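For reference, the chain that follows is the form predicted on its own, supplied as C-alpha cells.
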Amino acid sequence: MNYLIPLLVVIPILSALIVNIFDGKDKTVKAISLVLGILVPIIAICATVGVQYFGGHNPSLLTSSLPANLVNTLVAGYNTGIVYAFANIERIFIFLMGIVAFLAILTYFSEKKEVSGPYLYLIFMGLASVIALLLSEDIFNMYVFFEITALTQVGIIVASSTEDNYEIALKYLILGAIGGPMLLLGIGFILGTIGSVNIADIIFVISNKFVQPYSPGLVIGFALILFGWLYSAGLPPFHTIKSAVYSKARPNGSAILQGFSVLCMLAFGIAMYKIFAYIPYFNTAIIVFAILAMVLGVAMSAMEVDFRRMIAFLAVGELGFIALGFGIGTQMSIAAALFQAANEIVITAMLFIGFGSVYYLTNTSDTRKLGGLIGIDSKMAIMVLLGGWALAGVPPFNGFQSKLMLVQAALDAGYTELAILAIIVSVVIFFTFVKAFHNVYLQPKPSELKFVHDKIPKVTVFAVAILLIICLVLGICPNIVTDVFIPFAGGLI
C-alpha cells in the first residue's frame, strides 16, 4: 500500500474546496492555489510504484474469509472494491498534467486582478478527476470520473465569460447527455456478461474463456464504449464541438481542457485495448477514426482565420496521431502513441498560452485584424514559433521524436500509406502554423488595431519558456519517457 497514491486525487479535491470557500479573498486564494497546485507534480515524482486497495479489500486477504464453497471459484479472485494502480506511465502523465495546470493557474493570476474561486474550483476538480481516471483499475469508476471531467469542462467554458461561451457549453452538455449514457450502457453490458467491472478481472475471465469472447454482450459493450471514447477525446464526429470548447475558454483554460481530453482519451484507449484488442476489426475501427481526425483537423484548421480555432482544430488533428498509434497495434506504434500524448499535453498548452498572449494584448483572435506583434515581445514570438515547429514535428523538438517513431512503426507494420499520410499531415500543420504566425506577428500592423494592454506579463513568458524547455528536453533525450512507454506497450500486446 502506498498512501501517496490517493493523495494525488485528494490534494486537488481539497484545493478545489478551499479556494471555493475563500472566494473573494484573492491573496489567500492565490497562495493556496499555488502551494497546493505544485504538490501534484511533486507527489507524482515522489510516490513509489504500487497498488492502493480502498476499504482494505485486498483479494488475497479476503480469500481466507470466504465460505468454503467459494474459495476455489472465480468469485474468490474478483476485486470487490476500488483499486488504484500507480506505475511509471501514470507518473509521467500526472507530472506533465500537474505542471501544465500549475503554469496555467499562474498565468491566470498574472492576467486577472480579481481571481474567481469557482473557476479555480473547476480546474482543480477537473485535475482530480482525470488523475483518478488514469489511476482507476475499474471501468465504472473511470466512467464516474469521466462525467466529473466533462462537467468541469462545461463549467470552465461558462466561467471564461467569452463570446458565445454559453451556447458552446450548452451544446457540449447536450452531446454529453448522449455520449456519457452510451459509455455507461456499454459498461453495463460488460458487467452483465463478466460479473465485474475491474479491468484485471475482465481480462482474466475473457483470456481464460470463462465467457464466450465474441458474445453479443461484449461486442455491443465495445461498440458503445468506443462511441463514448470518441466523445471523451473529441474525435470525429465530435471534433467540431471539441474544437469550439477549446476556443471559447480562456487561453489558460484551453491549455488545461486539452490536457483533460488527452488523458481521457488515453485512459479509455488503454482500457479498451486491454479488454477488446482480440475483437476483429478493432484496430481497423481505431485507424478509421484516427485518419478522420487527422485529415479533418488539419483541413479545418487551414481554413480558419481565428487563431484560437486554428489551434483547437490542430489539437484535434494531433489526437488522430495518438489514435493511429493505437490502431496500428504494434509495440512501437503504441509507444509512439503514448509519447505523442505526452507531447500533446505540453505543446498544445504552450501554444494556447503563447498565442493567448496575443488575445490578452489586443482582445481579438482574428488574424485578419492582427499584425506587427513581434515588436511587442520578440521573445514570446520566437517561443510561439518554436512551439509551432514542435507541433508540426520539426527536429530537435519532442513532436519530431514521437512522429518519427509513429512513421517508423507504420512502415514496419506494412502500413506505408499511413506513414505517408502522417508525413503529409505534419507538413500541412507546419504551413498552416507558419501562415498564422506571419499574419499575427510579421505582417504590418493594421492602423485600426488597438491594444488593451501594453505588454505581456512576465509570468506568461515564464510559463511558455518552461513548457518549451520540456519540449526540448523530451526532444533531445526521448529515452526519458520512451524507456517507460516501450515496455508498457509490450505488455499490452
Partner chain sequence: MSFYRKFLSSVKDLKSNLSKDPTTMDNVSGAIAAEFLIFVSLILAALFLRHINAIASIVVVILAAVLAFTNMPLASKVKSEQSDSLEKMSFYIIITLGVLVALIYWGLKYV
Contents of the next structure:
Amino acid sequence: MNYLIPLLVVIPILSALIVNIFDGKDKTVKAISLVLGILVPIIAICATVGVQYFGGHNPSLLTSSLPANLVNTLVAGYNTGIVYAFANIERIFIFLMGIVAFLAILTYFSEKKEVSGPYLYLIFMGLASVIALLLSEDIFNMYVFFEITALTQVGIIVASSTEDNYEIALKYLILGAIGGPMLLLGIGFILGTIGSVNIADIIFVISNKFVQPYSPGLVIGFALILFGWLYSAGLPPFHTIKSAVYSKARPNGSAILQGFSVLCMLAFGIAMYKIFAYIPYFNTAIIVFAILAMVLGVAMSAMEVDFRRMIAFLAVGELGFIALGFGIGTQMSIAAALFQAANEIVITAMLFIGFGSVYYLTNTSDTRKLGGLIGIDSKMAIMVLLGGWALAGVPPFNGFQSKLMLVQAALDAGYTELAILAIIVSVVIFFTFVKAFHNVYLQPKPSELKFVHDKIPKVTVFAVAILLIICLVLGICPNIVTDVFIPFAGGLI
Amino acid sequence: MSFYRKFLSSVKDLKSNLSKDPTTMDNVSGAIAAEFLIFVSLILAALFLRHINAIASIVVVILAAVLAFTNMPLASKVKSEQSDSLEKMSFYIIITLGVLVALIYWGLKYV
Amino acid sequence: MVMDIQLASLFASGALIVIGLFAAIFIDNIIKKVIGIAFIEEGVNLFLICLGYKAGGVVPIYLPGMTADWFAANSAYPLPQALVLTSIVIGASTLAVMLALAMVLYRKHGTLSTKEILGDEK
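Output the form predicted in complex with the partner chain next; the form predicted on its own has already been displayed.
The complete assembly is shown below, putting the previous chain first.
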C-alpha cells in the first residue's frame, strides 16, 4: 500500500487546520506553512505510481468473497469505494502546483508584516482540493472537491481587501450556483443511467454496451457536464467572471487561483475525454469553446488598460489553447494541451507575481498612470519581459515548445485554420504584453505617480526567478514532461 | 482668465467623456489589434465549415466578411457585451446552457 | 395510485430547478436570488434521491435474518443517499457564504438591488 498518495491530500488539509489554529502567532504560522508547503512538491516527487482504494475496496480482491450468484456479473467489477490513481502526469502537475503555491505563500510573507491564518487556511484547503480533484477517479468526489475549490477561491478574493472584491465574489458565487448544480445534475444523470460514479466503471459499462451509448440520460449528462466544465475552467461564457476573479485577488492569490482553474479544467477535461469521447461532435463542441476563449480572451486583454485584468484575460485566452488541444483530439494535440497546461500554471503565476510587484510598489494597476518603473528594479523588469515572451511563445521558453507542438498537431490533423488562428492569437498576445510592458516600465514616469513601497522584496524577485528557471528548463528540455504526456495521451484515445 | 478656465475645463470634460469609449481612449493600438483579431477569427471560423460543406463555407465566408466590414468597430461592440454586469453574464450563461442541452439532446437523437 | 411516487418527485425536482433558475436570473433582490439558488440546489438533491428510490423497498441496511438474495432484490440503492448528504452540506456552506456577502454589500451600498450593487456602474 502506497501511503504517500492519500498524504498528498491529507498534508495540505492538516496544514490548513494547523495554521488556522495558530492564527496570531506569526512566527509559528510562517514556519509551519513553509515547512508543510514545501512538503507537497517533495511528496509528489517521492511517491511511487499506484492506486489507493479507500476502505480497502479493491474490486479484484473482493471477487473471492462475493456471493455465488454475483460472480461474473457487471456488479462484481464495480468499485465500491473512492479510488485515487497517481501516475506520472499527476506527479508533474501536483509538483508544479505545489511549487507555485509555495512561492506564492513565500511572497505573501515578504509583502505583509502580520500574516493571516485564515488566508493561509484558504490557500492550503484549495491546494488540497485541487490535488484531490486530480487524483480522484470518481466524478462525484471530483464535484465535491471542485465546489470546495470554488469556495476557497471566493474566500481568497474576499480576504484580499481590493476594491469591489465583495461584489465580484458574490457574482462568482451566484454564477457558480448555476454552474455547480448543473454539473451535479449531469453526474446524477450518469449515476441514474449507469449506477456508478467511478470513471473506470462508467467506461466499462459504456464500452461493453451494457447501456445504450446514446441513451437520453447519458446524452443529457454529457451536455450538463460539458457546461459544468466550462464553469470550472472559466471558458466562455464564464470568462468575464473568471478574469474578474483573478484580477481582484492579491498578486500571490491570483497566481494560485489561476493554477486552481487550470487543474480543475484538466481534471474534468480528462474525465470527460475518457467517458464521452465516443460521442460524435464531442471534438467540435470543445473546439467551438476553445476558439471563443482564445479570441474573446485575447481581444479583451488587448483592449484592457488595467494590467492585472489584462493578465487575467490572457490567462483565459491561454486556457483556450489547452481546450483546443483537447478538441483536436489526436495523440500529439492532447499531449500538447497537457504541456500547455503545465506551462500555463508556471508562466501565468510568474506574470501575476512579477507584474504584481508593480501593484505592490505603487498600489495602482492602471497602465495609463504608470511609467518608468525600470529604474526601480531592472532585474525584475527583465524577468517579467522574459515571462511575457514565454507566454507568447518565443523560443527558447516552454510556451514556444507547447505552442509549436499544438500548431504541428493541428496541421497534422488537417485543421489548417486552427493552426493559423493559434499563431495569430499568439502574435496578439505578444503585442499586448509588450505594449503593457512599455507602458509600465519604459515610458517616462508620470509626475503624479506615488510610491507606497520603495523596494521590491528580495523574496519576490527570488520567486519570479525560480519560476523563470522552470520555464527555461522546460523550454530547453521539453522531454522531461513530454515523455510522460505523449504516452498518456496515447492511452486516452 | 475665467474664459480660459472655462475652456480648459470643457476640454477636460470632453476628454473624460471620450476615454469611456474604447475606440477613442489612449489604448487605440490595443483596440485596433482586437479589431483585427476578431475580424480574422470570424473569417477563419467561417472557413472551418469547409469540413462540412465547401460551397456553404464560401458563402458564409463572403457573408461574414461583408457583415463584419459594414459593422466595423466590432471590438467596442464585443467589449460592451463582456462587461462585469451580472445581468449580461447570466444572460450569456443561461443561453449557453439552453443551447448546449438542446443541441446535444436533439442533435444526438438522430445519430 | 394515479402517479408513481418516483415520477412525481422527478417532476417536482424539475419544477424546483426551473423555478430556481428563473428566480436566480430574473429577480432583482439579492436575498430572493439566493432563495432561488437554494431552490436549484434542493431540486438537484431531490433528483439524486429519486434515483435510489425503490417502490416498496427497505432501508439498505443488512440486518440479521435477511437472506442476501432477498436483500439485493428489495433494498433501495444506497449510493445516491450518501451522495446527497455531501451535496446538502456543500449547498448549505455556499448559501451561508452568499448570505454573508449579501449582508456585507447591504451595509456598504444600503440596498439589496442587484442592478445597483452588481451592475455595470464602474
